[in-house]
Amino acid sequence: MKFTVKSEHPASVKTGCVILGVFERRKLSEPANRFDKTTRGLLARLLADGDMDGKSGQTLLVHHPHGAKCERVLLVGCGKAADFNKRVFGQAVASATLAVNASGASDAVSYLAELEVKGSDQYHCIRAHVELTQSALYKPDELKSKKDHASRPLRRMAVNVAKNDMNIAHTAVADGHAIAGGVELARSLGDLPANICTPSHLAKTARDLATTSTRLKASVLDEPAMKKLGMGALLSVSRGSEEPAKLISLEYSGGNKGGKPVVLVGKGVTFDSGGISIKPSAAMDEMKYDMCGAASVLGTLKACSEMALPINVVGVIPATENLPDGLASKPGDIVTSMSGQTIEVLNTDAEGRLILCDALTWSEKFNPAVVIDIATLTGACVIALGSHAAGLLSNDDKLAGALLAAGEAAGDRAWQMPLWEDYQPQLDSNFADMANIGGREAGTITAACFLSRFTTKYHWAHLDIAGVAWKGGKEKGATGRPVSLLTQFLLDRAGGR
């Protein structure tokens, strides 16, 4: 998909389709008004006849509008003008993209980014338009022998802006394209089945990414190397699998040499059966998505590299399967982490924190400015926040605030939960330094409390993405979240746009 920027009158532009917004009830947006005047009230007549009233997501396609140079005009419902926020803007862009893609037009010019969006500026509107367009066209059909594509798919999208906004628009389009590519990588990795997307496949993906830029460097530790480092917690999870675990690092050097990096640690359980504490069979196929934290780290590093951000970033991915066999860890086993702290494994399905704790300790070697881990960690987070926001816990309120702000700006939100000392006793064990679970109450918080015991030497935040990393049901598939949030956070730390 190719994205460009234009600044032309909507009735004068030569294109397969012009996209214009309509508000409730039957109120033309300003660009639509300009088009309407040139076409002698064509749009106003259509609205007066009741063809559409502007409800959010509605579309109306008109062929060969008299007086205009385009082949088609697509009217898109934007809801009430007073309520036109980032969420409704996103619905309008997605609806428009799907309608144009099905129309036979191979190119289009959108005037939606000219509209005033509550809580957003021009840069973020244009960037979001590119991201949302690319996202709407994504299909998880890589492994289908027959792909269901439009006969004449949409290949080029131009975003129209005022002439004095052209410079920022070019930057926003380039950034949006880079972030969309990172999101797409994360989605495609998540959607791959576990028999293909193994720990070794994640390692290969990191190495392949490193070949795309001289600023990227990948390295992979195997199980013997991890054993030498004392990563008993991580290796206790991989014991039941024939697939060897990998500890992957992908370093991006865009900032000052020797500058402290942001370290992103992504949980990479490529399939989670629960181990001996085996999960119910219903929807167990979705446990291929337990590596979406790892996928989001790779996607973020890809976007970061393409945007050439002036910042140092390290992606760390502990990757393994969690399966039950005769060697698998058993409830009641005690393992020793790289930090030297001992852990009583009361539930082998609480494995994500076991691989993350060793990766978090290992991350100290990079002398990080901050460390953020991203993990599909707890079902409790899905119950608490649903599919709308990631859970955020941190030992540093300034870092938490920056992540929350980045999520709001990117339309990829998180919600902060408490990390109070009051919850720590739930992890007490009679036989080890701690247990790996803290009971039913406050499961998301106690999981973060566990991780906090391995992050005392740096500023740290934890993103629980269990509710946002993928969708179930008929729309089953990875979302690519929180690539947008993380990239916005890195962009902000690098000085913004």
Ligand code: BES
The other form holds:
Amino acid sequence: MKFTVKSEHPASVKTGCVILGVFERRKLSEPANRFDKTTRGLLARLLADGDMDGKSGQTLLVHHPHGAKCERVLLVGCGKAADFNKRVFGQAVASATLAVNASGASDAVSYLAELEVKGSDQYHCIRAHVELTQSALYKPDELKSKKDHASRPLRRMAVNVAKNDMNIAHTAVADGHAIAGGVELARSLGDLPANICTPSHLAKTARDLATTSTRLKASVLDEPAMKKLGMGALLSVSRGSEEPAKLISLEYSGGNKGGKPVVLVGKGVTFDSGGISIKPSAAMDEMKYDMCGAASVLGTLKACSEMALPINVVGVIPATENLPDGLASKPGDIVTSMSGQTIEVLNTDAEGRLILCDALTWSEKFNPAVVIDIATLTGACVIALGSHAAGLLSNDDKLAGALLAAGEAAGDRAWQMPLWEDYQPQLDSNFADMANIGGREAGTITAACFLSRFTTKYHWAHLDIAGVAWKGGKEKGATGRPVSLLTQFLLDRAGGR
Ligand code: BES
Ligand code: MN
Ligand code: ZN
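Please supply the coordinates for the form predicted in complex with the ligand, as a counterpart to the form predicted alone shown previously.
Okay, now the whole complex, with that chain kicking things off.
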């Protein structure tokens, strides 16, 4: 998809389709009014005839509007003008994109970003438009022998803005395009099945990314190297599988040499069967998504590199399968982590924290400014927050605040939970320094408590993305979250726009 910026009258722009907003009930938006002045009230008549009343998500396609230069005009419902916020804006952009894509128009000019969106500014509106348009057209059909694409798909989209906003619009479109590319990478990796998206495949993806820029460098540790480093917790998970584990690092050097990096650690369990504490078989296929933290790290680094952000970022990905092979960990086994702390593995399905703890210790070597781990860590987080917000826990309130704000600005929200000492005793073990599970209560918090014992040397935050990384059911598929949040966070650290 190609995106551009325009500043033209909607009736005189030559395009396959002009996209205009309509508010409830039957109110033309300002750009639609501008259009209608030249088309002698064509749109107003359509609304008066009852063809459309402006409900969010509605669309109406009109061909060859008399008096205008476009081949089609698409009216898009935007709901009540007073309630037009980021969420409704997103719905309008997504339904407009799908309708244009199905219309036969190969290019379009959208006037939706000119509308005032509650709680957002011009830059974020335009950027979100680009992200949402690209996202709406994503199809996980890499492995289908016959693609079900539109016969004449949408190829070019221009976002129209006021003359004064042209500069900021160019930046927003470029950023939106970079982030959309990162989101798309995260989604396609997530949607790949576990027999293809193995730890080695993730490593290859990191290496391939590194060839796209001199500022990116990938390195991969194999199991013997991890053994030498004493990563007994990580290796205890991969022992249950034939597929070799990998510890992937992808360094982006956009900032000063020696400048402390932001380290992003992504959980890369390419399939989580639960191991000997095996999961029930219903919906177990969805555990191919247990590497979405890793995918979001790769997507974020791709976006960073394309935006040429003037900061240093390191992606660290512990990648493994969790399977019940003959050598698999057994409940009650005690393993020694790289930090020297011992762990009683009471449940082999709490494997994410076992691979993360060694990756977090390993991350010390990068002398990080902050470390953020991203993981599909607990089913409890899905129960607590559903699919709308990622869980956020941190040992540093300033860092937590910055992540919450970034999520809010990017439309990719997180919600903070407490990391109080009170919860720590739930991890007590009679036989080791700690157990790997903390019982039924507060599962998301005790998982973070576990990780907090390996992050005492730096500022750290944990994003539990179990509820937001993918959708189940009929719309099954990866979302690419939280690439948008993370990229916004890095953009803010780099000085913002
Ligand atoms: N990958 C899962 C978490 C998960 C489950 C994410 C369902 C999304 C949907 C993780 O490895 C896991 O199995 N966690 C256990 C922890 C428990 C054994 C303490 C869980 O949440 O049940
Ligand atoms: Mn598990
Ligand atoms: Zn898991």
